[in-house]
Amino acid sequence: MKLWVDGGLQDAATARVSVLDHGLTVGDGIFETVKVTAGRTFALTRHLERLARSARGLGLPEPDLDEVRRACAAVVDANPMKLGRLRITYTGGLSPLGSERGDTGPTLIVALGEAGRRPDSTAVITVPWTRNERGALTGLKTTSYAENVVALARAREQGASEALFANTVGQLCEGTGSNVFVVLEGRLLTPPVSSGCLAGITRALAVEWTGAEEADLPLDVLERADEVFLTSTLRDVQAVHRIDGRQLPGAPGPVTAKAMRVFDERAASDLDP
């Protein structure tokens, strides 16, 4: 396995970054996950645009997106696989211990791992912890992910693949690594980014391609929704068949099934929409 570290390909077994990298010591970094199918990336331009936005939001130097593209291409070419998860990580670089950044410049890492196709439907839970829709990192895809690790572990304990959060005012927000859509009285709805959710790439495409509407939704909409589905880079559009103890029989329902079909068709026709 080959990966890219600060300017070139390295063997995964011997690749190194400093133990004093700010991404390691304090979680000062950003990342993107890109789907790779048979050597072809999907929606890479949108992912790189969000990487740059996250860098600006975190106060990191503007990433050289041409270099990131070269790194992605080199890693994909060096590691052929049927379906993969391409991970772009960009951190504050070598820094003093503590919150202050150093002045040596950022670290760029690009790696690729194999992935399996997700099932058509999955189980989710809700968790008691909240997303802060007014936080300094809201809307940024940062490496400060420990909150998601804890919530996802809770989901796994309960036989689910995802955990859903409300925000601080009780509105439905997002999953640990996904956005959420609901069908309510015939309308396809998803929380707006003002709820504190990440502006997911797959979420944006699903909204564009299905005509879904953004709406502030209470968390208990999950108790009433006729259908629920998740979107993310590797889930694409994935139906939900159980939320906590509530079963949604027949998932994927008709609206979700149509969204899955439309997404697959549109994604196949344009790899960089």
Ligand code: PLP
Given for the second form:
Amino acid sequence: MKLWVDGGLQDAATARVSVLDHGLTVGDGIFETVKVTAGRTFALTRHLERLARSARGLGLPEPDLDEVRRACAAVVDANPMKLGRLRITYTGGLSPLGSERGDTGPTLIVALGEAGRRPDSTAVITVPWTRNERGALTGLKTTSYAENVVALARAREQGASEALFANTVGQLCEGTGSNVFVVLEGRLLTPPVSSGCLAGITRALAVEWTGAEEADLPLDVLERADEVFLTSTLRDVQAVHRIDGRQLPGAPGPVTAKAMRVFDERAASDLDP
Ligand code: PLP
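Alongside the form predicted alone that was just displayed, please also present the structure of the form predicted in complex with the ligand.
Zooming out: every chain and molecule, the one shown earlier first.
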């Protein structure tokens, strides 16, 4: 496996960054996960735009998006696979121990791993911890993911693949690595970005392609929704068949099944050149 670090391809087994990289010592970095199907990325431009937005939000130097594109292309070419997840990581770079960044400039790492095709439906749990809809990092895709790791571990303990958070005012927000949609009284709804969720790229495409509406939703909408689905780069559109103890028989329901179909068709014809 070859990955990109320090301006060129290296063997994954021996590639190194400094132990004093700020991304490691204080979690001061950003990332993107991009789907790769048979050597072609999906929605790379949108991912790079979000990478640049996250960099601005974190006060990191503006990434050179041409270099990031070159790195992605080189890594995809060097590692042929059917379905892959390209991981772009961009961190604060080498720094003396402490909270200030050093002046060596950021670290760019691009790596590719195999991705499995996701099951059509999955179980989720809700967790008692909250997303902060007004934090300094709200809406940024940062490498500070430890809270998501803890929530996901709890989900796994309960036989689920995702954990959903409310925000600090009790509204449904998002999962550890996905956005959430509900069907309620015949309407397809998803929390707005102001709920504190990440502006997911799959979410944006699903809204565009299905006509879903944004709405503030109390967390307990999950007890009443007729259908629920998740969106993310690696899940695409994925139905939910259990939320905590509640079964949603027949998942994917009709609205979800249609969203899955529309997404699969559009995404397949929209792969990057
Ligand atoms: N929310 C969070 C916290 C995420 O980390 C992700 C993706 O990793 C998403 C939502 C879904 O975003 P996307 O559709 O761009 O993958």
